[in-house]
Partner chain sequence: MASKSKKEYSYLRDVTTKFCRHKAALVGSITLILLTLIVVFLPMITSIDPYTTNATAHNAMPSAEHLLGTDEIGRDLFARLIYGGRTSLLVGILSTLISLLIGVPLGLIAGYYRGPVETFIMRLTDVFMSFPSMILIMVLVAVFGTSITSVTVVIGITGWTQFARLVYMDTLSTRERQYVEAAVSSGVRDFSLITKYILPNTFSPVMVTFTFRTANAILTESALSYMGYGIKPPMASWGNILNYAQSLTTLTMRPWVWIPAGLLLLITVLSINFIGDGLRDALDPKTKV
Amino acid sequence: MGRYILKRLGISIIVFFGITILAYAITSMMPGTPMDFVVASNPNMSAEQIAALTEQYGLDKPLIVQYFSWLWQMLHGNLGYSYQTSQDVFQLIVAKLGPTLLLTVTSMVIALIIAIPLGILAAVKPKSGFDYISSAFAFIGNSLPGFFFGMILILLVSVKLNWLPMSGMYTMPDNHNFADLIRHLILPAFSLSLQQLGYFMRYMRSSMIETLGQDFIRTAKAKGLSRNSIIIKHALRNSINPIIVNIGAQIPFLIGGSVVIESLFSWPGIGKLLTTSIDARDYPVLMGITIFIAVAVLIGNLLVDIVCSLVDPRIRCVSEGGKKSGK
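Mind pulling up that one chain's structure, the form predicted in complex with its partner chain?
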């Protein structure tokens, strides 16, 4: 057990360095050096001043030295400063984290609440009418772009029916009212949950069918247990673990999707920060977001794996051979 966790931890540390190297490589490919921006904001600088600043920032050093000093800064929570506002990138990201977490977690919960029961029902009666309808539903959920679904929701629910607001987090910027927040949350959360919903529904169905074919279920049936008690007490526990492991693998897709949904609904989260930073070519913020999210995903996956290995020792063998990825 301890060995497994240690091994997982070791791999994560290696992957963390990989993430920083890749991110740094991308940063160094970006057009324009940091000095260009310093010079742009202060056109009267002399050549000596520029040279002095270049030396002070370490920009004359070899790339590898620059990488390590950047890494050192980053490990201290310094992700650099925004070209646009000169604010600390880390703080900018943390400030936008709340809305994104609220949106992604809500949509994941919606997806699971709908997908798990539907997946079970479909698995209990495979090839029934219900199974076909729910499969079709899952396929459509998987294939319909979330933002297009969101646009249709805006058209129908916000504009035609005027039931729910179509953008932002609050009606009034200063009046933070919980009911208002929920009203603003519903449409973006549903749009975002669509893809996860289809995925988890099909996954739950196949996982459940697999469990129902196992010997201990036959034993339970032979003991004369009722079907409901077999499904709820025996089969569900065993078939839900792969779902939990896959929540971790779905996090990157969820965050990626939330960028698009935030753009559609003007939701003030990380996605919005990302798009405004791209528009302004604000590279430190772009890189900060990329690294921050990659590391968050890495830690998230590590935690999910450890928790699952504690709950269900069989999972360890699964992730040894490489965990099943999302789609």
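Having seen the form predicted in complex with its partner chain, the form predicted alone:
We keep it simple here and write out only the one chain, dropping partners and molecules.
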């Protein structure tokens, strides 16, 4: 088990450095420079002041020199300072991390709580009316963009019915009330969970149908076990593994979707910070957010691999099989 974890960890480290190279190159190729935003905000700046700031930020150096300078600082725990606000990038991101985690985790929990039971029921009764309706719902969930569903919710629930607030995290910024937080969280969380819900429902259904056709299920039926016992204790345990695997696969899409949802609902998280940093060409903040997202995705996938190897040891055996066979 330890060898398997070290192998997966080594692959994650290599992928992480590859992500930093690609992200830095793509960021530098965006139209405009941070100086354009600075000059637009301070039109009276002289050419000497602009040149001094360019040198201070290191933007006058070749791209590869800028990257390795940033990488060296990052490895020492320094993500730099925002060009836009002069705040420490690490502290700036940490301040926005809580709302994003709250939104993404809540939406994932909502998706799993709804998708797993619906997927099981659809698999137990294939080709029934419920199966067709749930499959259509899953298809719509996969196809409908989260921001479009969010706009529909805002129009119906907030504007027409006036049941829930349409933006922000609290009604009053200086009054952090838990009930008020939940009211503001419902719409963005459901908007973000829609695509995950359809995705997990489809996987749960197909996995359960495959498991229910296995020989050990027929043996359990022949022993006279109850239907609920067969489904919960035997079929579900062997069908849940693909769902666990796909939780890790959905983390990048979940974070990507949160960028749009946070902007739509003015949710004060990393996604909203990312959009404002793109507009300002704030390279340190963009790279800092990229690092946080990359680490979250890689750690999520690593944990999923470990959990899957514990649930199904065959995964670990396949990964280590080549090395063992060569001894």
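Residue numbers count along the first chain shown, from 1. All of these numbers come straight from a predicted model, not from anything done at the bench. Under this definition, the rigid core comprises the largest set of C-alpha atoms superposing within 1.5 Å between the forms.
In the core-superposed comparison between these two forms, the C-alpha atom of Leu298 has shifted by less than 2 angstroms. Relative to the superposed rigid core, Ser266 undergoes a CA displacement smaller than 2 Å between these two forms.
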